[in-house]
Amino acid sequence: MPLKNRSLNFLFFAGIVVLGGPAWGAAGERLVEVYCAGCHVQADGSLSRIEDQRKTPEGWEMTINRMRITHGLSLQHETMSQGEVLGAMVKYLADTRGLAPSETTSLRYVLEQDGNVVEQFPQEFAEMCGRCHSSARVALQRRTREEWDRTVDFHLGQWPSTEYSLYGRDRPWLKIARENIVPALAVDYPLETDAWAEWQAADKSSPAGEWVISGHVPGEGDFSAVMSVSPLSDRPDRFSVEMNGHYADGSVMFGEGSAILYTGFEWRATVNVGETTFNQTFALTSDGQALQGRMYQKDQVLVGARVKAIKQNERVALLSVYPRSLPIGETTRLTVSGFGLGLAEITIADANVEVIDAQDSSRVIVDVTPIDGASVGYRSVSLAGEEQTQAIAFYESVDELAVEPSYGIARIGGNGGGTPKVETVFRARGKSWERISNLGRQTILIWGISMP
């Protein structure tokens, strides 16, 4: 039977399935059993290569956008939109046959949609998987053997002449995917790991709260503001969130928006930030406490910050200090963010430091005047017992720029063409060099400024 009409057949079934409260949680689970058992259900109820896999939720919101497109899956239903059976399928699988937080944690580049990163994987990897999508992409992902011995036949399959294009033409392609590069993927990639184990295990923490988060917009300049997060009273795996905070003219920055939690850390967000909708990619920590990851413009996504997030409790904590480099002997400005900071000192090593606005308390505006004499080089920043090492750089003089990355990806592109553009985003550093010996130095960061 087509699949395509089969979904239609199994129509029925899934209108059972309702919104809202306890239901919602099971209904990715029989929807996935809905619309994947007509193809990939075996004798003993099981599903076949769907069980064999594990994988990030992008990585499954393509394998069924997939059978879509390529096999005619249709996701209608009687109470539910199309995007709404994706998105409870998706979640399901993700929570069910996701990934570790140590499994993606050297990986998220790719997750968070930062393109200006050269891969480094083994040569003869990445030139039979890595020339026509990132190798990440395949790192991403977990398997039993047959199941990447399967995946071989899936690409000849799919893509006859991938044996024949660019680097397969000059080898035996098939052997070398069939006795160098599946074996080494079912070792190194496998289905079943002691990380994916324990986390399933392991207690969830819910991101609802209070957060302080901080990072650099490129254009707009650093910025911090508190992050609240809250359940929504129908979709416990789904939140709003509101931003509240400055740029560091002081300049207001709010935005507002609403996020999903997958596989119990991976954190995905759409917030609306002035005129601008920004996509969150983020990791929880596994005490709950921190996230960490990128914010990125929708429509150009290397137009983006890395950020960091704390939540609040009772204790005090120090986020993040801007700017990060102060000219020795001259006064400056900085924001403070964190959470009790109006309880306790800040203090810089070889600095006078003044408190200027202490009104809020995850954020505190100092004047900072390092001392005549201080050495150049970094210095921590401390506050009851927290302490923020090598936060801020001591410096005399710029002796030395650079623009990172050396090369952006960016498309020409826009005018009312049918080809959109593509902006990158380059940094300019400025650097001082710091004498270490009469032999030596080493050079630290002082500043970096980001632009589209």
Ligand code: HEC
Given for the second form:
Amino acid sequence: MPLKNRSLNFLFFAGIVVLGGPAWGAAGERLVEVYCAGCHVQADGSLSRIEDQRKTPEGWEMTINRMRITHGLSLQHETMSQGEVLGAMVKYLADTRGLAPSETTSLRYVLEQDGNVVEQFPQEFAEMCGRCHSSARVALQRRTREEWDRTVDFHLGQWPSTEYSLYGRDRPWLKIARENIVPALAVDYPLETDAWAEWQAADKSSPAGEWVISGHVPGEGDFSAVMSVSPLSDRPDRFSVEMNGHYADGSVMFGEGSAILYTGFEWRATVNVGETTFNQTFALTSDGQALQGRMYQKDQVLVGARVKAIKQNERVALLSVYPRSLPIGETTRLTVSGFGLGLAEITIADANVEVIDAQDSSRVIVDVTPIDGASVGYRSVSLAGEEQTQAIAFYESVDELAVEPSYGIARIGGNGGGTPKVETVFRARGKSWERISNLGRQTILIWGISMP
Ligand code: HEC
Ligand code: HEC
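Since we've got the form predicted on its own here, give me the form predicted together with the ligand too.
What follows is the entire complex, opening with the chain shown before.
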């Protein structure tokens, strides 16, 4: 793309006065035309590079930010803030050139900012393409073969030292990139896929409605809450979010924030709970009935945990039971979360269940006592014919303690300096051994405590 076109970009700015106003969906498309055409428009009016790639909202945001940092793209606008311009363009690009849910399944850890993951990719690919950024950054893109080739050119043009740094200088990097990597990427991650065609044609569900959400906040413990999601009247692509619930110790949890749904399933929310701001990176299941992902502190992304939410739809449903382990020979108070809980009996194999508080149909408190002679092991919890297997564990003693992950990455900082401290989270798990024969034993998890 000829760089002399840059000047054209500034001419386009003269036209942006007409933008703004409430038509946000259309605005995204128009903003991309205006802000990107200066350097990317082709003779037939299509946009070079942009139309031959698909990626996640985060992927598009990083590309546009590179256009700003490296190529001088300015997002100045008469009525919108630069953040709003960026947001509208990212939304439009992720909706029209995004990834289908199935194209992201095994790689959600990067989207969820779960840093303590050791990636599993073929060695040559990981050394060639996963040593400066995650391999997932590559595998979360879809491109034509030509575009994969250009990525290699762009890397060498932008960072010539790629060939001379570690894992580059010990091999003919460019030759391997062109001859091995690009052809494989073109086959594994092509622009056009059945998954994307089907997802574009599919009816999309709205996340608006009532949800029950349950998870674990490090330092605070297990929680469950009703999460109400309502579309904003002036911005149908955005939702207000309110969370009303309790931690396991009975203390109140209240959160308020907002969410955006990209590509029909990529839920990104920011919710303030007490003094802490959390991000939620969830995927909406294709039936629109569940949200799953990670909720983590905005300023300490490793401090967080997996959570799941299910949608209210006139049915009785079981979401979670916590704590997830109880000692044999004692009575333990458990919280059960879900929908319509007062309407059906909660049963736990080999245990007596006494309901203590069932006033809230999304959260019931029960006292559970394993029957005499109950053995160590996992038990299922059932409600109205729905069974969750291995939902809780019965144990006699703590036979083993494990700290997970076995190593975590943190960084010193803060204390008035320019670089913030990065914390990590370790979780201590108690394990109990269930003797399954004289020769073997099976380990069951009995509790988890988080230590940020
Ligand atoms: C001032 C010129 C300029 C503007 C304006 C500009 N780009 Fe670019 N763009 C470039 C150049 C130069 C490259 C090739 C080098 C690179 O990838 O950084 C590029 C490359 C790209 C690529 C290919 C990146 C890759 O990894 O293969 C995409 C996608 C892209 N631009 C999107 C956009 C979008 C979207 C906009 C509008 C928001 C935009 N660009 C605006 C100059 C520009
Ligand atoms: C020497 C370090 C290095 C190596 C090796 C490397 N990359 Fe990158 N790559 C980068 C950097 C830095 C960026 C970020 C550019 C940005 O976001 O501004 C990047 C960005 C990308 C992107 C996102 C571009 C976009 O705008 O969407 C893709 C895709 C990518 N790399 C693919 C690859 C592939 C494929 C390989 C192996 C052939 C590879 N990278 C090897 C440094 C590297």
